[in-house]
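Only one chain is shown below, in structure tokens, and it's the form predicted on its own.
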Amino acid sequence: MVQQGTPITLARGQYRLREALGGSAYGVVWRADDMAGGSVAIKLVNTGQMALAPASLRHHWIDAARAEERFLSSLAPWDARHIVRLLDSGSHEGMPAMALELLDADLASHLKAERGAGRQPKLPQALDWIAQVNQALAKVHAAGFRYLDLKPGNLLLDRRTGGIKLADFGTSRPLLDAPTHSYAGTASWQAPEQFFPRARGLYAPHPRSDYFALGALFFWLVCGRMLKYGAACAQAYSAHGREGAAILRREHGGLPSTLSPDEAASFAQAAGKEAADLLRSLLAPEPADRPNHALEISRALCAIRARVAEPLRRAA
């Protein structure tokens, strides 16, 4: 059992755990001291949850941790601009373990504090963050993976630079995997093809499933609330598990709307028509109707940012 003060020895050095920072179902993250007196984030398999899980799920968590380590190890140094940097790896008590760069907070916690203090991020900041996440997703896709769990809690903030980095790759799936597979991700941020299963209860997420989540994040940043679609999926999953998708489909006579007219109007009022057009494209119910690739999204964001900056230049 790990606790404060536990030493963790990995391939390149030893670390001493200081405090638990949080984690997910399969992983737990600690702040730790390294041998040089600096601080890192140590990610370990959640052995407490693993002891309660069936054998199949335990194997899945271990495989996910190993897949995350392989993915981060494959990145070139310059890829770390918007993806959390792997510093060291190895095992602890026979389970995969990683040392990652330590950042200041996740975006969910940061904006909860900011909004609690009456501060909402301005549109230029929201656009900048979305552009950074889009670049991170481009790296993930270029490396041969679908990310599949984009949400504010998986985006880490560097307060010094104002930048954010994508973290937690345990849910990522190789692009060359079977076209259908088991459930993966977080209900409140998932594209329809991730939440609503196809034949035999399997799911068919696409790289463009990540763009849907990018759209949900865009709406959340600009409007300060989750999409009604995401909230409905989260509620159905919380109440009924994976059966919630079928119940939700019956209640709506098909798929619920991914963007309601009042949500589209609120977003357009806050961000402008061009941004609203991009949002509708990102949140299209079918993957084929979403942007083709990150470059298309980047070009749209550049045009939106230029429009937003023009009044500021005139005022100056």
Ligand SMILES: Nc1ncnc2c1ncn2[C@@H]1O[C@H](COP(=O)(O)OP(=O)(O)O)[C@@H](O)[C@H]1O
Given for the second form:
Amino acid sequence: MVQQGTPITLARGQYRLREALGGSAYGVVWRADDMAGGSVAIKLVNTGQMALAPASLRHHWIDAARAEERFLSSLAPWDARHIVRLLDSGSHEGMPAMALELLDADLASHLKAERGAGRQPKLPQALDWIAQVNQALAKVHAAGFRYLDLKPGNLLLDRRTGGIKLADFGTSRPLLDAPTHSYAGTASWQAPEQFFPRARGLYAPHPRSDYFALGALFFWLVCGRMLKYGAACAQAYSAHGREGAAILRREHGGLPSTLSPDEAASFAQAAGKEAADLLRSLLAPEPADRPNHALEISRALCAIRARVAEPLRRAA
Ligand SMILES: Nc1ncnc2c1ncn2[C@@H]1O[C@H](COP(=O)(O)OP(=O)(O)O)[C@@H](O)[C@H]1O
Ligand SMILES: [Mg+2]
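Next up, the form predicted in complex with the named molecule, please; the one we just looked at was the form predicted on its own.
Entire complex below, previous chain first.
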């Protein structure tokens, strides 16, 4: 059991847990003091949830933590512009543990508070964040991985620069992996090929599955709500688990539409026609119809950004 005050000793130093920041079934994240008077985020395995799983599945918790540590430690310092920086790693009570740079809030809680106060991010801000996430995804793909869990809770805000960084690499998979029977990611944000298994119950997410989630995030930032498609997948998954995909297909007589005409129209009204064209291509049901490469997305974003009046805010 970890609690406030628990000391954590990793390869490079010792940390003392101060406050739980968040987590999921897989991980728990704490704000902690380091020995130099600074603060870090300590990410630990959620051993409470792990203990509830059947013994044969418990390795998933350790695999996810190890995959995250492997990916983050493979990055060069200059790769960390829009990816959370790994500061230290090791183990705690026999489980993998990491110290990460401490950021200010995840985008889900930040925007919940902003929207609660009646504020909505402006279009230039949404475009800059999408461009930053696109850069982060390009790094992940260049390092040989598909990210597969893009969502606001996995994006961390740096209030000093206004920029965001991608975090939580426990779901990432190598680009060349064979299709698997295991479902991964978060139903409300993911591409059809990630949510709906192919024949024989196999999932084959594509690197461009990340572009679909980028489109879902773009829509959420601009329109202030989730896509109806994502909401339907989330609802089906929470009611029926993995069987939800087949039930949803039956209810819709095929794949539900990923972007309805009224959603496309309200996005175009808020962000303009060029942005709506980019959104439509990111949200194409087939990976082959989405942009080929991060460069294609960044060119489109730059062209849209250039027409939007506010000066570009540079994130360090
Ligand atoms: N480096 C960090 N700085 C500040 N908060 C963080 C940091 N890393 C994670 N968090 C908080 O903890 C939550 C869970 O972290 P995440 O890495 O997504 O773990 P999980 O695998 O449990 O989803 C995030 O949504 C965020 O609120
Ligand atoms: Mg997460």
